[in-house]
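We begin with a single chain expressed as structure tokens, specifically the form predicted alone.
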Amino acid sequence: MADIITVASLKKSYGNHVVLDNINIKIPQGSVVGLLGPNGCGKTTLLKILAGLIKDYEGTVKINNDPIGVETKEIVAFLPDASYLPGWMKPTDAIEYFADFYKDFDKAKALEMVNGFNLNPKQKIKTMSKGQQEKLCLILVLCRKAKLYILDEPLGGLDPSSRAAVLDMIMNNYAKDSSVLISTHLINDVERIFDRVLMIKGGQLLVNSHVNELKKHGKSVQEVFLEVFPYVW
């Protein structure tokens, strides 16, 4: 199977601070991949590079065998770690905006999912809770027929009872034969959906493994994470 993501000798610095140091990754198409690591390890920077939001880096980054650019942005659906929608918008406004902006956006599906998650389609976004805003942003992303979905902390603002439902929403609604890259701290909640895991520490990739390989040693993803990052707790 072809690789959806290819990263070779990637380095990114902010001044003298090296955020990503010689990162090499190949992810096959059709994978659900967890990107794990403590705050400040470079996860969000890597995701923004893949999404085409950061361009000043060293090394090679390709998606679907194309360098980052117009072609890759057309097939990548990116969910940042904070809501980017104007507060005056309502869900119906946001849906119309995405329908105008993305030719692969499924407007009917988005409206159906808004109702399915009990969001008021006429409520102003600024009056929604953080969890409601995150659900709306996730719906907008998942209603694109993208080849790669990049999700930065999609469960961060949700209460425990909502996380399972949102995970099911992710797994049941992303386009078939596509790939999902999820950055998260909530490993216990999410690891059941992973095919592969990447773990970054100090800007370096320490783990790049299929989940089945980790489980051969009788360990969960959470247990491996605690071995790699014992100081986090």
Second form
Amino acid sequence: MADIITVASLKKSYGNHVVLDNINIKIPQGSVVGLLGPNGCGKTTLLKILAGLIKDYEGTVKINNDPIGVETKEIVAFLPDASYLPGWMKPTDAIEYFADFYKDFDKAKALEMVNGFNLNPKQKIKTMSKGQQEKLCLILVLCRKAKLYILDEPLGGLDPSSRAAVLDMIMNNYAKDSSVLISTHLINDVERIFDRVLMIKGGQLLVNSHVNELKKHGKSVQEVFLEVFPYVW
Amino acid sequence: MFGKLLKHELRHTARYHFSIILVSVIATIFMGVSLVMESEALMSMAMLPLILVAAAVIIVSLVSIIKNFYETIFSRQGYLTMTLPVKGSQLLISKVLISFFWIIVSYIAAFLPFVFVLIHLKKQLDADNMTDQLVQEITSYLPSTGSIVLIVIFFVVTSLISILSYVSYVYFSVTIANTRLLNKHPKLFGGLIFLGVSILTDKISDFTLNIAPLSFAIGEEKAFFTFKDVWELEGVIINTFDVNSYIIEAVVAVVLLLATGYFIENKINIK
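Show the form predicted in complex with the partner chain, please, because up to now only the form predicted alone has appeared in this conversation.
Whole complex next, starting from this chain.
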């Protein structure tokens, strides 16, 4: 199967601080991948590079065999770790915005989901709670039939009961022939959905394995994570 | 896609400009009412707020262009803007065009109330049978119709260059101030870069003036472009304008916009 993500010899530094060092990743199409690691390990930097938000890096990064650019942005649905929609917008404005720019956006489904999650389509985003804003951002991303979904800490600001609901929302709504890359440090909640896990520490990729490989020894992803990062908890 | 960028840029920026333009419209109505009522006291009272509103409309418009550019590219909203499947150059051109549009609208809004003052003055002159006399007086200082067209074109083009120049300085300064090297103090560096680019442009204009000083002269007979100094010109010259500075401004503006596009496309990291 062709690779949706190809990263070769990727290096990214901020001044003298190396954030990602010689990262090599190949992710086949149709995978659900967990990007795991403690805070500050370079997860968000890697996702921002894939989304086209960070440009001054060394190495090769390709999505669907294209270098990062307009073509890759057409097929990538990116969810940042916090709301990024302008406060003056209403959900209906945001939906119109996405419908205008993304050919793969399902407007009817988005309106249905906004109602389904009890969001007021006419409420200004700046007056919504943090949780409501995050739900809206997730709806906008999941209503695209993207080839690759990149979700940065989608469960970060949620209470445990909401996490399960949001995970179900992700798994029930992403286009099934697509790939999903989820960054998180809440492994317990999400390990059931992963096909593959990547573990990053200090800018280096320490684990890049299929979940079945990891579980061969009867361990959960969480247990493997604790072995790889014994001092982070 | 470019049309959609323009549509959303216009929609996004309208909220900055709408309220201040509304104030200007209210001021215009107030001025209109005072003129209809022929109330000298009301009109005198309205003049100062009118001048303040005119200044505020233009200042708010210019500041909004800086704020909007920063917010949509370099703040959290940059996640929305910079992940759109559009080229950086398309994004930049759409922003330049809409900024152009709002500056022109704000100038119109700022000067609209004064149109009523002019209409009122004309009415008074009409009443005193002085209009014809005044028109004759003014036109006696102007050259032929063909030259008047040239003068109008000159002022329209130079005004557009000045607007383009302001927008390009702002976009370039904000962009460079948000590169990794300077983004700890973006306001300070943005201001310094704006100032630096303005001074540099002036210096280049001065330099070219010494080599080939092109002027636009408005004479009693005609308006024309010339490389001669004003005292070398024949006939009565009403005024001359330095053309070099406008040419340099236009060239610098284009260079700065290209540089801004390059930096946005290749060097800017969204925080």
